[in-house]
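Next up: a single chain in structure tokens, the form predicted on its own.
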Amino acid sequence: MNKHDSERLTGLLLARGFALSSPENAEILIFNTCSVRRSAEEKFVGVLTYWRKKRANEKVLIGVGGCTAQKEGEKLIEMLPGIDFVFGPNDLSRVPELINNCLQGQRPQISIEGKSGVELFSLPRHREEKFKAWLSISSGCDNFCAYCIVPYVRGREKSRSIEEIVTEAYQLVKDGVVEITLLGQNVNSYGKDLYGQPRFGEILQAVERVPGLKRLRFTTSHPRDFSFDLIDIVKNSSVICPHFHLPLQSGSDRVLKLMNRGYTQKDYLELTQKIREEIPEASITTDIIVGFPGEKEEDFKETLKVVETVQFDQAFTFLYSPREGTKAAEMEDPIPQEEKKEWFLELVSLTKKTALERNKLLIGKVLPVLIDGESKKGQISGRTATNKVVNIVDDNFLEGCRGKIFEVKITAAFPYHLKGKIVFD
């Protein structure tokens, strides 16, 4: 979501006559922040401090946007002196105005009301990749999970019309996009506010029919709202990628209730089992929080049980991070942090093991891979339809291969990536 917002902000500024620059030479430095976890905020503070010191003797405007900016507002300027303008995720359209005001000596500038009157979805975009695109189908969230600050900083869920989404998909493909990711805080509840009932399945089928589209992805799903008919839609499609990101967060019914997640362990296991049965080649990834307030060791063991049962292809694991303003931040939390860290390491070890076992099943198979970059070692890199990273062992770098799909034979498996060789006719 933040990456897409950055694309919007870049597109807007380019359209207003600004130009991209390196941080070393820029006249304006803009930081787009995330507040989902404390670690993201700490990273932002570290990066901001570094560049503020490095450019201290130069005339550089510093702006901060995103969810941390929305959450802290004017306090952010008090906490981190030197910031010239602050804007929330729903105030992107006002950034050129804020910059102009700063240049005229009106500092600091703060815009976190979200009342610009300009539709966020209508802003121009400067995509990171010509062949891949995010396509927002909604913004905001109505779930109010006990640990999550997102509904408070991004607002309530607001869906776009089906016609508007499909029109944008046609334009993206016309512009050379081969892979689209439908984006929303909870894609499965898409349309509730607009049509009175969820219509996400309809959106998937409408976008997959766009001529020329090779791959269609979606994120993020909520297990409570994920209907079984979506499994059939993915199963019967040659365009929709068989990759399901289903945040578990906890395997304990007691903790799930405290989190306000709206499903049980049994519900989650039935859903993932159905996916495994109907689409054996599908990948299932997840998010898991360790050390939620009040979580006990027996609760944590329930999470391990689910991980063992589902055999996730990848899991994004996090130590619980208190977010001021959420219900969880007010809960009693008697478990020592050191014990939570031990649980966390145990979980990471298990998820790494299941990911490796799942990846080993692919050795010897030939899979279509969309080339999208290079690995850290300079090898060609791409992703399978199931969103697995493949580093391609090939002595001859294929000129102009980015954005194209090649058949790749998998030769080796690791927990977080695969290796393979391109199969030429």
Ligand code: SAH
Second form
Amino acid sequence: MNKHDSERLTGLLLARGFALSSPENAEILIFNTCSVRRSAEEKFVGVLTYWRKKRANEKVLIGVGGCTAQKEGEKLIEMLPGIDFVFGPNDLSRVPELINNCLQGQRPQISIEGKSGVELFSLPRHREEKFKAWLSISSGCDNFCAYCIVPYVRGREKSRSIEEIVTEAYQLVKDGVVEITLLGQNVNSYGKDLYGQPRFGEILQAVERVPGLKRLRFTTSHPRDFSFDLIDIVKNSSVICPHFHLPLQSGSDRVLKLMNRGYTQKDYLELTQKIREEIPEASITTDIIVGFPGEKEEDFKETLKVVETVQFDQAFTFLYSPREGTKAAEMEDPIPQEEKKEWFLELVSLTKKTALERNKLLIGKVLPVLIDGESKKGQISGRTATNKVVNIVDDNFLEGCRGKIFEVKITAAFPYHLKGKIVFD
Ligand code: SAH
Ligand code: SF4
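Given the form predicted on its own, state the structure of the form predicted together with the ligand.
Starting with the chain above, the whole complex follows.
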């Protein structure tokens, strides 16, 4: 979501006559922040401090946007002197004006009033990749999961109209895009605010029909709002990728309730079992939080049980990070951090094991891989429809293959990637 916001901000500034530069040479440095966990904020402070020192003797404007900017507003400038302008994620369109005001000597500038991100969807964007694109279908979130800051910093859920989304999809494909990822904090509730009922399935079916589109992805699915018809829609499509990112957060009913997630372990297992039955080749990935306030060892064991049962293709695991202003931040949290860390390591090692097991099933299979980059060792790499990274052993035809789909025979499996060889007819 943040990367997509950065693309819009860059697009807007380029359209206004600004140019992209390196941080060593730029006259304006803009940081786009994330506040979902403390570690992201600490990273931002580190990077800002580094550049502020490095460019201390030069005339550089410094702007900070995104969710930390929204959350802290003016306080950010007090905490981190040297910032010239601050803007929230729903205030991107005001950035050119903030810069101009700063240049005319009116500093600092603060803009955190934007209530909804919907009007920002029409901003021009500058995509790093020509062949793949994000497409926002909604902004904000209404779920108020007890640990999460997102609804406070990004505002209420607002859906874009189906017409607008489909028009944008046509435009993207016309511009050479072959893979679109539909983006929303909870794609499954898409349309509720606009049409009185969720209409995500219709969006998928309308966008998959855009001629020339090869891959359609979507994220994030909320298990509570996931409707079973989606499984059929994905199963019957040759364009919609069989990959479901379904954040579990916890396997314990007690913790799920405290988190305000709105589903039980049983609901989650039924849903994932149905996906495995209907689309055995589909990948299921997840997010899990360890150490939610009041989580006990027996709760954590329930999470491990779900991980064993579902056999996730990949899991993003996080240590709980208290976020001021959320319900969870007010809850009693008696478990020592050391114990949480031990649980965390145990979970990581289990998810690594299930990911490897799942990946091993692919050895010997020939899968279409969309080439999108080079691995660290200079090999080319790409992704399967199930969103797994494949490093390709043949390295003699780099020229022009990015953005193209090749049939690749999988030769080896690791927890976080596969290896393969291109199959030529
Ligand atoms: N809208 C998406 C994801 C939003 S944030 C969803 O509902 O799944 C991405 C992930 O960050 C979440 O799934 C959650 O696992 C994690 N996360 C959010 N708040 C957190 C917190 N306070 N501490 C630790 N992890 C958190
Ligand atoms: Fe946060 Fe929950 Fe909304 Fe996801 S669904 S953004 S975790 S409040």
